[in-house]
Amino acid sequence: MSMDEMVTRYREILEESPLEQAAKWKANHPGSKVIGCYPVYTPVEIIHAAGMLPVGIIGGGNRLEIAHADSRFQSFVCSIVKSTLELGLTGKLQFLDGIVFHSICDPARNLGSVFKRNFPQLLVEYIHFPQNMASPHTVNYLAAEYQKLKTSYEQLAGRPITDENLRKSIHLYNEQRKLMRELYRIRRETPQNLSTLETYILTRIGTFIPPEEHIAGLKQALAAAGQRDERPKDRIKVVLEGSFCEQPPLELIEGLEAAGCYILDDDFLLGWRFFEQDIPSEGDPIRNLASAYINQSVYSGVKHDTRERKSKHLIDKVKETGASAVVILAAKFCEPALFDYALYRRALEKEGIPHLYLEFEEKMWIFDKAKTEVETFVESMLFD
């Protein structure tokens, strides 16, 4: 199969049913489980570990009308917390057999709570990952909470969760994460043999199918990038921040790079590329995933770490991919990345780095305004 055939065939299933492919491979194996896994970020290898598949839960998408989600929250609240409701209660969930979520924001600490008291047939988990990054008692304290998922797991799936199965599992993730990791190097490098579009669902379609099969298909899409030779166009090449939670409709991704940019690098699907190096295996399983995450995660606007500028992993992004300018494409009412965004514009002011502020929602169809307000960002970068 050619990168456009897979692109393509990926897209179709994004675009119509992505969570039908996680219902057919229950389906398909009797008496497994799966587990859902709200954005940003979830340790994956317990749950494969227990021989369940994680699925990201990652919103509805712009296809999906909101009709009984918006009763149920305020107007002001972000467009993924209604869809991943109205999801659950249009019946489009009733494939899974759990559910975690974790300290995103208070709209997500209360959709958990929302989810427990409307589908009392999930199992539905909460995870309170560590505010306080520099204590030296916090790899504990994680470590403890991954264990009481643990336990939780090992029960729903009738099995133990050995430390063997938990290193394989650790070392599975860490080569897919190695793999996407070389398609955003690829794609930084020479961006006109890998858009922004193809790179992105290549990552998301691997939140839906077990990491076997996406590590598969993430080689086979390697060797026909690196048979790539594009001429480059006239384009901004920029680094896209603020879309870590929250995704933006494919048609928004594919006219930000039509209007003129290249995207050198974003935090698109954060939690599903959360380490930039391979997570030990050898020694305390769970105590590796603990320490991962305190001191190997990449930044992220919701885990508060006080130990860095947060704007300093910005800057440095912008310096090391050679980008000219960045793009802030912000969920609409996303607190965290509204946060973000007064520090962000500060620094890049006081770098003389040229930004431009957009937002966006999952369910949104029409793009002109945001596509005029991306070329004419472009021009005046071009033509300054």
The other form holds:
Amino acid sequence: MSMDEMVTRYREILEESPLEQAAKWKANHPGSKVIGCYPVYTPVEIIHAAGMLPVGIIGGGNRLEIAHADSRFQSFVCSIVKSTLELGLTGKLQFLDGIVFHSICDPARNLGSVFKRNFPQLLVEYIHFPQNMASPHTVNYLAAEYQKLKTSYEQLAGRPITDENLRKSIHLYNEQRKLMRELYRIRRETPQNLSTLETYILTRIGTFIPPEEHIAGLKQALAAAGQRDERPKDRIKVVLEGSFCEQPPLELIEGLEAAGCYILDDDFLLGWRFFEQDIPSEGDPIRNLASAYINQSVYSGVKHDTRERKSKHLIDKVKETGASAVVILAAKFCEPALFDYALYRRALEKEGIPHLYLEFEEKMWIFDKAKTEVETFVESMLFD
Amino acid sequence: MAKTAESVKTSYQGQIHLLQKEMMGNYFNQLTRCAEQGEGKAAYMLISGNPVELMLAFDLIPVYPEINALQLAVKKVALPFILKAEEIGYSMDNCAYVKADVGMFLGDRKTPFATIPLPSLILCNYVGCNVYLQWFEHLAEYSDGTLYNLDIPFMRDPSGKPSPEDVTYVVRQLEEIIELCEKITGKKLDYAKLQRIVALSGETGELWSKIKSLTKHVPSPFDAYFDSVTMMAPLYCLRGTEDGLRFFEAAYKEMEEKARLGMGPLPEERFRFVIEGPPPWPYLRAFRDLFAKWGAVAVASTYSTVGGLWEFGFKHDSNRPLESIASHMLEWNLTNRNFLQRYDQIRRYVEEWSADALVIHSVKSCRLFSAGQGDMREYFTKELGIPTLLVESDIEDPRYFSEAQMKNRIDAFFESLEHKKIVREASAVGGKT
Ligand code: SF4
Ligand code: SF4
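Show the form predicted in complex with the partner chain, please, because up to now only the form predicted alone has appeared in this conversation.
Entire complex below, previous chain first.
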């Protein structure tokens, strides 16, 4: 399959109903279980090692009408919280056996409780990710947290999770993440050969199919991308930041590029690409996963690491990729992203790096305004 | 009835008001002296479950940006600071407590109540609220101060209890904080002093919980929302001190007396309600009057438990100072408990404090409180059949308070409650004859 064919096919799936894919998988594998993972990050290895399928529950996209959830969560709460609840209230998550939420922000945390009350048949798990990254005691804490999760999934799956199972899963997801990093590397180095929309679609598809299948697809895609040899267009190079949780519509991602930028790096679907190096698989696997979270994971709006400033990470990223500007693309009402912006803006201004601030909603339909803003920004940069 | 009550404007005036004013004045003067004369060192912390006992053991002066933000709102001077923060990149949709504080912090830190000192330690006790982390992350960037994130695992277990690992983790971090304080102050921890302070907190908490159970009386001797906030300031700013204890001794005496005499904050107590959510600080008086006019008294409030839930059985224990500080932060405050635990807490209030209704005040700034309150309303009206009113405004930002709209909603709600009451009373009388 050519890259274009692959991406077109995946895009159709994404636009139709990605969750149906997971439901189908379950129907074809009697007795198997599926666990939904709310953004940002979940240690999917633990779920996978129990023989269950971890599936990203990443909002309802822009085709889902919110008719019930908006009476439960107020107008000033981000869209993904409501669309996720809407999916549940309209029976679209019935294929799930469990779902896991995390301590990323206050609305997502309360959503976990609301899920528990409204869907008693679901195993609702909640991971408190630590926010003290500097203490040597934190690894013990997180390992205990993961251990609890493991016990709970053993019960659900009705089988023990051995260290060997875990090591295999770690290995598998390492491979998957490595291939995604490769995809991002190609885009960063030759953005004319691989678009952000393509990388996005190729990554997103991996959030609801088994990792083995995704790995096969990624290999194909990488080979196809290697074949391309396009001429670079006259575009500005940017780093995109702020979309680590709720995801913008595909049309918006597409529109940003069409308006004149090459996006050299982004934080879309960040939790699925959370590590820049492999997680060691020898030794105690649970501990390895815990220590990877603390010492190896990428920075994000929902991790507050006192060891190094978030804004420094962003500036470093701009410098390392060779981008000349930053686009902040934040979900409307996403408090972590909105707060980060104040820090980013200060640091970017200090460094003299131009930036554009945009807000999106997953339910967006009209992209003209965003497109015009990007075009104006690009023009101001190109003809400066 | 409602017509004659139209003009009821009440505020609790007793000795404790004066005492509160005096003691808080002293506290704020201490901040000013620290800021202006370099007297002592300041440690920033958050209100929800904090280890102030440790700070006091090192003679560090606790500074609470939340209290400062709240005072700015009450004194109606918050908006220019909020706007200043928005100018430099904070969003309309960010928590306005943070914005007011940041706007103030980036200036000369002078306020109508104190000059706020710069921090020697920025101790982010992450107890539930994720905004806390960002707030203090920002203050650390602006001030280059020492930041420590004290991570408190959230109450996520179905049992509603922390695990042994959670407790160990918190105690280990408290030990690290002790080391840090030793470095900052150049003093060794005086363990006996810490124990004394923890004992003071224990007694203070116990009195507070006794005070809170007084509102089970009919009529309630004070309003558990509007008058509780008067007592919350000393509870938070002076806990662990002799002054703090003295305040609560006086408060208990005064309230107990009122309960004994059958006195309440209003001429007549006609409705008892439980209220969930923080108050609209810039319009506290106006908000209070909207209820007073109906003879409606809050008999319990979730807001008065953000800093601690002593009334359900917690007491600081001086024999195990660190463990009991950890337990306070983990388990015994509202903000670190999950949303369904809050439903339970409210249900208990309605039942044990014999309330007629629940009022949810949903504030835009504080998603910790508000996100999902629609589901809460659903639960209380549909599952429990408790009349529930949800009104929206803000804790800090005066732009989100619409008095006319608020009045309409509250009037309509109490009118219907009153109607039900009349029908009920009529049928009770009818039943007897
Ligand atoms: S989009 Fe932002 S506010 Fe919404 S759930 Fe995700 S992290 Fe929280
Ligand atoms: S979100 Fe709520 S608890 Fe958190 S800082 Fe703002 S007002 Fe305080």
